[in-house]
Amino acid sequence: MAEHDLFSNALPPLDRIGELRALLDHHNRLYYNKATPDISDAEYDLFFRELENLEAKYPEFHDPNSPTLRVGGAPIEGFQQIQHAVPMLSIDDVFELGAEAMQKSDATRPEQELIEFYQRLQKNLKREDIAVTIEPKIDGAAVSLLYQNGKLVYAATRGDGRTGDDVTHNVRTIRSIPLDLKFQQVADSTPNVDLEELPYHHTNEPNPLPNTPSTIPALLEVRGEIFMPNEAFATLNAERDEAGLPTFANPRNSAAGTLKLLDPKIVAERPLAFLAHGLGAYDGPKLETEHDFHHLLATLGIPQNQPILTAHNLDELLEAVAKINHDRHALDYGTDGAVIKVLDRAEREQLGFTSRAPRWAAAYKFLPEQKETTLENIIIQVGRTGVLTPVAELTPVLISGSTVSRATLHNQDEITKKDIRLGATVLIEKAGEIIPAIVKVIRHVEAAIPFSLYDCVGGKCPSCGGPISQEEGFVAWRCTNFACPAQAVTSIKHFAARKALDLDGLGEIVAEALVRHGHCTTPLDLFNLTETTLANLNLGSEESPRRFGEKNAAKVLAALIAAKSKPLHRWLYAMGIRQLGESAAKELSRLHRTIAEIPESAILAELLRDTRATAKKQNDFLAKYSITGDVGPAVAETIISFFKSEAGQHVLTQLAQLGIDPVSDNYLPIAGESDLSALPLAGKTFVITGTLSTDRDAMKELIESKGGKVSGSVSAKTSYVLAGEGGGSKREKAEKLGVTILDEAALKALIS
């Protein structure tokens, strides 16, 4: 029977809606936790829409774990502090030991710390053989999440270990924690615990099979790590990179900063997990050894850390160790350790706590692992985006598992503070136990000069020889060419997309087989394009071809052609000029008429010309305009380059070539009186702040229709700020400067 087959349409509403809710948390659970989906991702989204609408249309019945949630709500002003139900304390570390240090403490064995860890739990418990489990400790950020009756009543971070900040609107959003618990069949072992791989395990001793529960817990305090995986851990370094953005240091860092991000929608693109491994607040079955709390999370449906290996005694608990850390790398996480607990939750009431973590557990951290090797030259890559950034090619050298011939530099920054030259020799590691990074340098040979980005590619940009600019408050050299060729596929797509020109149906797989296939290296190359190129355009692989069509091939010319007549606003901003966003881009064209006015612009070299001291005495020129804070000198020294460089020239030339002019549609530099009657709100500048009745982008364009101008920051020059539920920081701003505060009822006093 087909899934659909399952629910019926013709329910009253709320069961309806309930019905889906329970739907895709099951779909979920297969697709993010056992990784088995049973439908495809059209027949889920058919589900998702289908629940949003009913959501949409009978509010009443809101839940806040329902499934159309993780996708991510609007931004928070701030974190609420939870205090824990249980202190969520810190585990002692116990290091393995490198030559200096074993040297130093007289150690006779790296291990020589978690020996003595395991000689204290003997001396406690007063007997030579204790049975310990050994997982992975994963590099993330520490979480707890409480259960109620199995439904998710809030995530906190860990604080102080007493009071943590409330992430439950984040972590809401990551789609491998279920929001309400529910029985799943898992097999007759106990899960996770890796016992027959490993040598000392005797086969002729039973499994202790733990205890199956028969009810959820009426309170469950779960603690865990949320993590990045490692591809998606360097996709978001690379991405920083291009961005110009720094990169984070470790995988902790990017999930520690993703999950303090106030705006969930942002963390919902971000590819969050989460493991759990410990236990708080507990009112529930018996749970008698680590194996009993494992098998209720396997139960439950709760993603937990494996592999879970027991040990019986000290030599055992050696090997399994071992075991982890040649295993690790394999792992989809990054890891720098393994934990060690009292499998037996009686003797961990025993044994107690101190002030700060529990006596039975510890964290053993491995060494990280590096090697010295050659720095032989210096590429400088040209990103998707512009940037320009600087690869270390090695003498290639074994290190965690891998071969290494490459690491990033990262920035002309990194190279300066770490003194790297031509022939050094480096230390280098795996930083995160993923990205290989250089540590350090061991020495320089003699006369090497210290390294230049700049001077090393003649101050051009490698890919298409335009210029290269470092911007004000960014680390990273990038090229400014819109015409640049290793920037095309980005170009396009930020080009094609619903705020720019929307051209429907040319996405990123498009983009991306246009330049390969030789057929745009540049946006504007779009409108040379036939409809036998398009339709005959293989979006698939050589093997394995799929071809564009001429159905999608007559869509995409339609929509270059309405392009063509597009306002001035948009054509702005599908430049993907940098700093010039959708608003800025407005804001252009209420100021300017058409296209070649802005290079020869008067009031954009005012605005280059003003300084703070004629602001202070306000500049007659520009107070005429009454130019939001969207258009500033930065803006317009941007804006001028661009318009002033060849680059910039051969797009106009270009554009005239292909008989396109674009004209503003909200050309109005001065409102005088007869603009005023006509438009109510013109010569008014808005800042939209808290959650509406209709999303902002809708009130935005009502705003604009009426003469309006909306910017993003709240200053002196602000006329109103438009204020839903929610928008603390911009209304006390607004409050502060004497800024009238409106709701969506005295806005439309306003325009009536």
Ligand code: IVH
Contents of the next structure:
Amino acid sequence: MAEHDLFSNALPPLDRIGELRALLDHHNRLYYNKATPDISDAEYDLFFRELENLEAKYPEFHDPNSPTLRVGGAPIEGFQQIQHAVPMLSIDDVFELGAEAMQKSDATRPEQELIEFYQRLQKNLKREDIAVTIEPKIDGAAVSLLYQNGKLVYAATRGDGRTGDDVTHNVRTIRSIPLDLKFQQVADSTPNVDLEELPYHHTNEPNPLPNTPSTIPALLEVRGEIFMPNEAFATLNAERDEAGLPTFANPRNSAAGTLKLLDPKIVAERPLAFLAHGLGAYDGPKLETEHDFHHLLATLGIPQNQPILTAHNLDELLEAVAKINHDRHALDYGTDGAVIKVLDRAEREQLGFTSRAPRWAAAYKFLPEQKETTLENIIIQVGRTGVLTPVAELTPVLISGSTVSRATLHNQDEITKKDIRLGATVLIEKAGEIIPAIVKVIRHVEAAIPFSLYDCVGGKCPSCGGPISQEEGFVAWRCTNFACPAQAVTSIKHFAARKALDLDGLGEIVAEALVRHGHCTTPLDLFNLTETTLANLNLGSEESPRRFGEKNAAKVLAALIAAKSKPLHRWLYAMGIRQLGESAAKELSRLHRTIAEIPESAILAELLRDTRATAKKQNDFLAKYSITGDVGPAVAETIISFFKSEAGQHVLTQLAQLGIDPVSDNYLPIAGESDLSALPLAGKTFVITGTLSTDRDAMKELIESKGGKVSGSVSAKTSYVLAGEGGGSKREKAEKLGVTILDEAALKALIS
Ligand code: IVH
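May I ask for the structure of the form predicted together with the ligand now, the form predicted on its own having been displayed?
Full assembly next; the chain just shown is listed first.
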């Protein structure tokens, strides 16, 4: 490492660029393909940034295969078509038979179809013992990668087998796919995983290729699967559940769906991986067996499917298939079968193809393991964005190598569709190594009633007791309380966003730390933070602490002070109520002067009543406000139910206690009338007392003409008391509540 770094800066830019690209490729490979990084993230970042800078300075040395472009380029309009150099065939499935299938086919073993496949090989090759390889069948999306002289030219989906979609822009973001092939040191003559305990362990197979081949194939079309590792798949589905989006049924769909996105930047954020398992067009060193092919992949640094077992006869084949079925549960990606291929490429040619598939390969599909268990309870979890997700608590059972005691039920629709009731005996399955799912109900307990998520939580968020609502067009129920502790991080992050209250310096990491250390459970708690608390906030871990610091603390505190007087629409938007986007917030603030007006809003109440009654009827009351589509009955419903709820009332009280009274800066409910909000007293409430130079009505008119309101009695909501001579009790009350008292001169100053 050191020699690169010490001397290289003296290199001409093109050489240094080449060197950095090779260096980063090398470390990518160690990190993503071998999981054995040998430099720190910080060191990696340093090289990365140096390359980025050089590439920006010398655009003439642009290379689409540069490691800096793994983050994804600009979105594309649609997919080009690519004709495969060699068609991408599928393989015939042979099935493991369940009890029912066995009865129907008078098969003697679950592996009957596999045995018949091997017997066909024997018949066609006119030999007893035929060597085959056995490997896991990856539950992913098939792609073809074409390399010319070691450079990735394109990546295409299978499509109809002859023509596929060009997904190069997306595939470039997959870090484990080399863009520039380089020779790798290969320790062993064969990468195949050894099965010490099996009789057909093949470390003694001859080494077919020299360990350091001299040429990179002029043409190499590698076929393989792009997939999403189990954990990433589970996380993505949980996020989709949260967002009220439909979940992906299996890892294959999630990988295929991601590959078909038009925006490579989103693809770059999803942890896709690739494993090679086949060869298309090829011009390179001679390959005699499947082992030669895998050796070639290893020397070129292309990640390949593993383990590859070898069997020399039917008994070994059955044993290997059983072993794959057992071991596959430990792999970090979904598998639902084993692929069997004839080892010898000359024998493959002899066997040839049917119209749709090679005769030399088969996919043996395992039955997903299923178990019966009891649904003991359904708990409702509140996610980071407030979605209520039902989770099944099951009597623990061992399935596909692990004990299962929970299964996600996704949402109410799923529960209704499967008629899931408490106490039921259910059939669960772990297909393709994903999170267990309830397949179906086997029987209910007597008198069990249909499960209702809404009733189960009593119509309230189980985390904070706030109101819940179901968004139009979404199945998920969601807590709408912006002060819900389960959503603290998300709501603080949103509250601080630029378009909300623009709390500069307060991002996700700070929000996480504030919540983790118990300083905030709701966004309004931010206003009680002290400079010391903020400065000492540990953004790191206990082992490697990272202090937020005085300077950052001061910045955040200043932003919080500024936020207090930000206009109403920003405050409404900051509350993160789902239906209340930026334009709906602006529309609400056009229709209301202050936040306190909203729960009492005649306009919102009428909007609700109007649509509930006769939808199409022209409503004279509403017509004069020319309300845009941004504020409809759904917004009215959510916002009224929130502010009228205990949780919403609590928020209003807290705001008042903090001295925060957001005022509209675009108040103009009736178009054409003068814009009151621009006036100096907009949003201010006055109480008049004592003897003034003119009569009270004239004073009232003056205040109202300047945008203020006049009310009869003093309360905490009163902005000012205008006091002349005398005016005893109101003046006293104002003093007690801390309301500012003005004389006429002070009022005039305010107006001008
Ligand atoms: S070999 C001539 N090996 O499953 C095709 N395919 O159902 C030879 N697949 O088209 C394919 N894992 O997209 C092979 N280890 C594996 C595989 C695998 C998944 C896919 C592949 C194939 C499909 C057939």
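What you are looking at is a predicted structure, and each value in this text was computed from that prediction instead of being measured. For clarity, a rigid core is taken as the largest C-alpha set superposing within 1.5 Å between two forms. Residue numbers count along the first chain shown, from 1.
Threshold 2 Å Cα movement between these two forms at residue 167, rigid core reference: Stays below the 2 Å threshold, so no.
Residue 551 C-alpha moves between these two forms by 2 Å or more, core aligned: Yes, the C-alpha position differs by at least 2 Å between these two forms.
Core superposed first: is there a CA shift of 2 Å or greater at residue 648 between these two forms? For residue 648, whose C-alpha is compared between these two forms after core superposition, the shift is 2 Å or more.
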